[in-house]
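Take a look at this single chain, the form predicted alone, given in structure tokens.
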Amino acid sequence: MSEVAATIDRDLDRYREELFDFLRIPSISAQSEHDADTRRAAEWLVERMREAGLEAEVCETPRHPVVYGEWLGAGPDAPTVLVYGHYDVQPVEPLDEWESDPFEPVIRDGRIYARGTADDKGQLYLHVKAIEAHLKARGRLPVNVKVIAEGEEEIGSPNLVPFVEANRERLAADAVVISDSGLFAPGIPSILYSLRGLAYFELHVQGPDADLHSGVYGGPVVNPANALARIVASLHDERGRIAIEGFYDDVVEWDEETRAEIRGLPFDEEGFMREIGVTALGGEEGYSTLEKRWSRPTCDVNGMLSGYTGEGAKTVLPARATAKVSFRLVPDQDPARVGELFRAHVERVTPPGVRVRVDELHGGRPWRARLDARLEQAARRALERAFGRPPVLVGEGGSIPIVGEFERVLEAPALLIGFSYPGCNLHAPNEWFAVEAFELGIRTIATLYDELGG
């Protein structure tokens, strides 16, 4: 590994300058005015992958292209690793909250500020550089490597699963490695072992045909806003549990050893509350804050709208009320089943005098790591060698639906090791990625290849 490490030391400044060039491309997949930029990012990435020593190409999809590259020189008896990442980024609005141009990277206090630094250009590109370091230093890798990078992750990856299914044999691998997550804390390397799924709905409550005068009609006419409030209030009991019949039937309870490991993490609850600006925490009784965030399901109202919301008073009895309600799911909950249970609950608790409709907006299954011993131990050794301390197992409250899809289609375990820091402003103004995290990520992945191919 010494010659690979020396190559990384020698070329690190160049790696960083190349990353800056990548970050300067405004590849915002959600905004059509940036379609040409998104394609330019794909073409730029293909060129850098070729320079690194991969055979690479732009693969067309109905919208933004997929970038694919491979190096298969280790032979059929060596393990094959598939690396996944995405080169598209979130919109930058509100622009006036950025302290510097979101597409002109700058380093402040050891952090690279720009859109896409942590999510996911910086984390994708460190994989390319780890591959390059091996090929430049040794002329070969100890494993076969395939890299797939999409340009639609930030809009729900509509064309990625069809691409993976159509290229199942080409993408075949022994493991899928993804860096689109973060460390538990600076200096504490992490292996992500769970992701929550999602079931997202829009709840519509309809009363009278039109808004009414609340003085003339208030009383006998059922107010849809009041009815919506009753429905929402019924979703939890006094202990913070979700009060939908059958909701917990498919929830897999974590074993006590895992729960104890979570409780042993150096989590500062007071600091957490200060960071987000609250004075108390709630949620389901009997579980720690980290367990509530990582391994327990939730039900939350994400938005409500009804009646008059402008300046001053308007005595209106609204004709309708709407709420957006999402459920974060854990293994082995199914979004479709949760939708059935939610609809049944809403129908049961809706008062007479209003009509209700539940529309499904989005869903994704939860995921839990199923790493074999060789892959997990290789990851642990690589992280410990790079960071100087053993990694911890962590969960993630958000969703990355494509992880489960890779495992389903390719029948290969997914290893999630990310390098962003907490508070790095993902999807928000002033997104950043630590300079040292970029370097440590390259060293970790380069070491991982040696561990897997040893």
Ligand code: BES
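Output the form predicted in complex with the ligand next; the form predicted alone has already been displayed.
One chain, no partners, no other molecules: that is all that follows.
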């Protein structure tokens, strides 16, 4: 390992400068005015992957390209690792809440601030640099590596599953390694054992043909905004449970051992509340905060729109109302089944006088790790060597729908080790990634290859 470690020491400043260049490209996948930027990020990445020693190319899809690269010099008897990450980023609005330009990275207090630092450019790039360090130091890697990076993760990966299915042979691997999540706390290396799934809908409530005077028409005419509020309010009961019939049928309760392990983690609830600026927490009765975030399903309104929202008063009875509603799912819930139950519920509670439509946005299955012992031991040793302490097992509340699809199509276990810190403002203004986490990530992954290949 030492010559690889020495190479990392020597080249670290350059790695960071390159990452800054990557971060300067506004590859916002959701916004079509950034389509050319998103492509530029893919092309930039391919160039860096080639420089690192991978054979790499841009692969077209109906929208944002997939980047693929490989180094297969370890031979057919060595294990093959598939690395996945995404080079697209979330939109930056509200822009005025950023303390510095989201696409001009700066270091403040040991943190690299820019959109996409943690999610996921910094974490994707540390893999490329770990590969580069091996190839530069030794001319070879102890494992075969394949790297796939998509530009559509933040919009639900619409083209990646077909790509993976069509390239099953090419992507074949013994393990999929992903860094798109976080550490339990700074300095505590973490292996992820669960991600929640997602089922995301748009609810449209239509009343009269056009907006009406709320005095002249209010009373007999059913107000779509009021109706929407009633529908939304009906989604939970007073104990914080989701009140959709059959919703919990497929929820697997976690075993006592895992629940005890979660309870044993040093979670600072007061600090958590302080960090997000609230004075009390809610949610489902009978579960701890970490359980509510990691192992219980949710239903949340993500956006609402109706009537007059401009300055001052306008007495109007709106013609329509819209809400974006998403469910986070846990094993063994199925997004399609949740969609059916949600539709049935909405139809049942919608008052006469308005029409309702439920459109599907996107979804993904929940995931629970099924690491084989060899992979888990290699990950444990690599994390312990890089961080100087053994890792903890953690869950996550977010979703990476492709993880389960990789496992299904490639029949290989996924290992999720992420390096971002709690409170790093994913999807929010002032996203950051710790300078030291970028370095620790490179060292961990470089060591992981030795552990897996040894």
